[in-house]
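Just one chain follows, in the form predicted alone, and it is written as structure tokens.
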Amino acid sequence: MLKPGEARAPGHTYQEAIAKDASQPPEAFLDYSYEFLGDQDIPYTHYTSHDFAQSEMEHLWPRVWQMACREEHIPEPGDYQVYDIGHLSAIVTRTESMQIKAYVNACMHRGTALKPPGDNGYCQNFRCPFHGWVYSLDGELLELPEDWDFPHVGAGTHSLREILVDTWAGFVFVNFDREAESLTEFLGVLPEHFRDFDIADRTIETHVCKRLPVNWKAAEEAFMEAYHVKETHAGGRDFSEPVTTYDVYPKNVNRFIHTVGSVNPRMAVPPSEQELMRALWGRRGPAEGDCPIVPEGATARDVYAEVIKKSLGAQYDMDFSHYSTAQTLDSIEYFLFPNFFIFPGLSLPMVYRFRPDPKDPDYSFFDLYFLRPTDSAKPQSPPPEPLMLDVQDSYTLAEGLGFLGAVYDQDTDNMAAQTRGFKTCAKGGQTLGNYQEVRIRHLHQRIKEYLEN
């Protein structure tokens, strides 16, 4: 009899599936790091309670590393980006020496925010709109109007308060806790696992920010498992591809990777490789040209990966021949606690960031980015301003999402119903699968550790 946590889907594993590819996947893809984390229900009050949300705001968000922006948002001295999380606000900027710094977004006089929420742009210095105190890009107090009345104030005591800031893979991270561990320690296995990708050289092609009618944790959880695919997504019941590995890494990282274009071993009648190719062609494109013929002895995955590499290579004037089939096609999703997701694959190049609504735990904000490959030797366009969507707005309004716009609508259409169910369900908590939903339990265990310490 199987013990809790030992059950797995019938059929081959993800690692066995990609071993059949014609190209060698990155070593990290062959790694397996599942851990049974228990099977207790997660109380619904963790999503709906204002007191629980306040506890998170006091004990979690001020102490964790969070992705504030990309380096491309602040390429030159004086460029700045405001990052807001709950009541906390940071200004991230580049100084004259090209150093990246971050400051608490508050004047040292009477606390007025120096920049509005979510603001970005260029400035030569930071000037308080209330009384005109001026700070340099290095945070030093430069001008103090009527300084005769402030003999107790100077640059040594009233320069802007710095926030920890560091970079990885082109992302700028901040931490409001001056005593926090380094970003390198916090990232765990991510730098090692991403050495076969060029994330730092990618640029933002699309940015959508949508308000969601669900708590930030539940919003994240909707993207942490492939268990929902068969029911939530159109056609998923017939052509779902959840040959998936779920892995947990100490202490802030987890992931799933699931195949695209491989045989689902749980289908009653396995499709042929040509049928898989037609399914890929019809659902994902490219829209032009006839569906390729899969040669005898080849797989739809390998043939389709070559098509995608050539198509994207022509689109971006780059060579992707070194990418493996798995790197090109598969849904590769890494999560960095508490709110950052990154897909390093070639055809699914997404980045997610989730933030709580500071006024209502029943709502949250979802930043969705597409990071596309770029030649760093060529001039780059500035990143686009985010397209802001409210709860009722469709992702299909964002043309850059392509066919995925409708998919994201399916992913988030259940969220309002889930929030209602949290409050009426007599059971009091959600029951999780031991394997397919282990990443959700990992999230809650990490939150618990912060709230109790």
Contents of the next structure:
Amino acid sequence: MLKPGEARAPGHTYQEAIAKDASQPPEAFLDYSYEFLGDQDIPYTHYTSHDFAQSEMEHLWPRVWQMACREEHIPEPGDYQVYDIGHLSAIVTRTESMQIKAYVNACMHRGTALKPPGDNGYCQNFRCPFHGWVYSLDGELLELPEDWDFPHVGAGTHSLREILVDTWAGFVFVNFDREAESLTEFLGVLPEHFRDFDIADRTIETHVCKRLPVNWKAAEEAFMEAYHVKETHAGGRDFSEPVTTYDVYPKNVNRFIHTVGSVNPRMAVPPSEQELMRALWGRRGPAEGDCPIVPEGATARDVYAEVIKKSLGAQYDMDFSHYSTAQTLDSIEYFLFPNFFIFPGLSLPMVYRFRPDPKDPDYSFFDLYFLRPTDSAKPQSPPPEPLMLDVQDSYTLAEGLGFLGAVYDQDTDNMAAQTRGFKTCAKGGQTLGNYQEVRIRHLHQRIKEYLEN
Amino acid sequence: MVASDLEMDALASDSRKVIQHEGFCILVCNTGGVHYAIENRCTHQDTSLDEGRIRNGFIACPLHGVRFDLKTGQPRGDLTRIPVRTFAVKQTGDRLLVQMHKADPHNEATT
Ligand code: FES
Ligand SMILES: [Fe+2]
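Would you generate the structure of this protein in the form predicted together with the partner chain, following the form predicted alone above?
Entire complex below, previous chain first.
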């Protein structure tokens, strides 16, 4: 008799599937790190209640590391980026000595926010628009108009309040809690698992920020499992139904990785490698020419990965030959608690960031980025302005998303319905699969630890 | 009153010039090979824009950092809602024509 959480889909595992690739996948991909985390329902009130949201705002968001921007948002001294989370706001900037610093976005005189929400820009120093108090890029109070009236004020007491800031892989993270553990501790296995990727050298190619009609946790959950793919994305029709591994790491990391272009182990009569190749090729559209022939003994996955590496290599004028088949093709999604997702793969290069809407727990903000690899020796163009989409706007308005625009619409179309269902459902909570939905449980387990501490 | 257009030499790439013309202080700039002309005055708190950093088609006011879209004059963020005046620029060879009497066709807010 299997214990809860021990059951797996019939057929091979993700790790077994990629072990058959011609190229050696990164060691971390072969790792199994599932843990049964219980099977209780997750109360709907954790999504819908204002009190719960308030409690998250008090005990969770001020204490965790959050991605504020990429380093390329602030390449030179005086460049700044505002990061807002609930009612909290931080200014991240680059100082004259090229250090990255972060401050609470509020004047030390009468509290005026120095920069507007989400702002990105440049200034020589931070000058409050109300009475003109001026702070250096290092946060020091420099100028105090009519200082005869403020004998009780000085740089020692009224410089900008600094908060923690650190970087990893080109991302700038902030933490409002000055006593918090280091970013390195917080990241856990992430740096080790990303050893074989060059994320620091990537740059933002597309950035879309959309308001979603669902609580931030449910928004994240829509991207944490591949269980929905068959129904929501009409997946599996081209017999390449994904084989997925779900893994949880201490304390803040979990992941899924699923194959692209492997045989669905549940099919009674498996397709030939050439049939698989045709299915993969079909995604690329007619402009791509004839479907390659899979040589005897080779797999469609390996042949297709070579095609992708060559075509992206030509597009970006770079060499991707060191990427394995799994790194090139698969959907590799890592989550860093509480609101950051990163896909280090070559053909699916996304980053997600979710934030609650402080005015209404039924809404959230979803920043979706596509990163492109770059040759760090060449000059880079600055990151694009984010395209802002409201609840009703389709992702297909964002050209940079290509065919994935329609896919993100499918993902987000369920959300308003879920919010409504949370409120009428008599059962009281979400029921989760033990294996495929374990990452959702991990998210709630971590939140609980913060709220109860 | 119809102001006469401003004729001038094209600017080197990524350079800028401030010109007094017909009562306007005009900032002409070339960013990435494209010329723009805007009024050299921030609509937020009235300072000159010419020392602001230009990036991605925006100029950032050096005082409080409001960014204006060089093409449309529209501000980002909520410090001001007033667009900066823009002027259409026509380039013929090495010469520029900054059109004073016509608002920039992109700039609906100032028409
Ligand atoms: S509130 Fe900032 S200078 Fe007065
Ligand atoms: Fe999906």
